[in-house]
Amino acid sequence: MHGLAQLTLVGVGPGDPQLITVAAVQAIEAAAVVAYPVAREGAEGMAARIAAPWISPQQRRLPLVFPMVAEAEPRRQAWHAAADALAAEVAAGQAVVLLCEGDSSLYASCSYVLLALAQRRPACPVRVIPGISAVSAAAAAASSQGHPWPLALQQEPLLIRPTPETEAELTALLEQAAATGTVLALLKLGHRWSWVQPLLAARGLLEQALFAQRVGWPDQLVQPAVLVSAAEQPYFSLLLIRQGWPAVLP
């Protein structure tokens, strides 16, 4: 049985089907249509890869071009073509799902065509179901591995963003953090961890910092990031490093 003639934009985790909340599921199940991002066209989504055991055969697949492209013209007429497309599917009276990978508004793909939504098609219903973002994960799957890694504690600020591009950037944000006792999340590790990681050698913060890859999928790789040597990376790569502790602790 299928619900009401929405939008759900649906964040479906890191990887691991498991980590799909109740209500994503239940969203899922309930739609006619099923759409999500895909690099171009006959390829598979990840985030689809990682709904597939709640999408039935009944179910209408819609995937859309996000093109990894590093001009925005061509970016930016994906959104508003998934938006328009989007928007047709409610009107004609379908409940559609649109999933995300991670978090659906953390550096989401899906933000993009919430915002061209409400620029072009301001009419269409949306409602928005968070996921768990592969930052949370990686944290968790460090300590169910006897590495106790909690994200942020008491009045510690936690600062997620993607890496740095340069080295200068990186060691003015590390001296930034160590001054603040913030912890930092950098997304979209990937090649630049050829130089972060002597970088953070060089510091002595290796042995503080949490390296991991692949989050929630079956070659999912999460260890102290003094483990991992300096070749170059997976785009889904992230680190998680901490300069300090608050003074209370048990």
Ligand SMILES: C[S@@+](CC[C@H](N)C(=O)[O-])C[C@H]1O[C@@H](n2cnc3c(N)ncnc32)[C@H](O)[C@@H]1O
Given for the second form:
Amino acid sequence: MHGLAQLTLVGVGPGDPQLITVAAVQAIEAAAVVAYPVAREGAEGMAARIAAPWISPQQRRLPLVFPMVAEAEPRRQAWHAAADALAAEVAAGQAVVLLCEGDSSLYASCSYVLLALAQRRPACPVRVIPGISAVSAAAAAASSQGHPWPLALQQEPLLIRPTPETEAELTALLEQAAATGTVLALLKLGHRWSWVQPLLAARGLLEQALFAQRVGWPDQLVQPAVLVSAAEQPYFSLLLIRQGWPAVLP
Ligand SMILES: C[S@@+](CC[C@H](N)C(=O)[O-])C[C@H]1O[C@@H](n2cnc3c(N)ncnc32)[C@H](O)[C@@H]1O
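And the form predicted together with the named molecule, for comparison with the form predicted alone?
What follows is the entire complex, opening with the chain shown before.
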């Protein structure tokens, strides 16, 4: 039984198929077409892998290439092409889902499709289903392993952002976060860990940081950053840094 002719952007969580919401599973099951981002032709998409238990062989798969390059034009072309292809499926009467790793609004490929559609095909009906972000999943995993890791308490700000590109930028960010009691969640850590680790070590911050890699996958690694060597890490890794705590605690 297929659903309404519309496009649903579906956050599928960070890795564990159990961390997909009921709404996401229902949207996937009701879709005739399951679209998902891939980095190149023929590649397996991360979001498609996460949602695999919920996709049936009867559903048509539509991989959409979103090249991971720095240049603007190939990326713009890919977003426009994806928006046009998805809108065409919906116009032909299909219920379509576009899967998205983690949450569907947080540094998400499907957000570019959302913006491109609003610009090029504003009549295309769109729904967005949120997902569990890797940041939330990392904090929960740490707390489940005996390292209580509330992301934010009371008046604390929480800043989720990509890892800075330079030591100077990271130093400034750490100082500002310490001054304002801000908890940091640094995404896209990957290869930057080889210089981030010594910088945190020099500032005595490794004990206050949590390293999380491939959260929700069978090879998940979530541990205090002080236990992680300074070697480069995979793209799917992040860092949580808490430099202080509120005054009133249990
Ligand atoms: C483009 S962002 C996507 C964020 C995603 N939409 C979310 O809500 O979590 C990719 C970055 O998120 C982090 N990330 C995503 N999934 C992860 C996972 N399963 N384990 C650890 N980090 C993850 C990594 O820092 C990665 O470089």
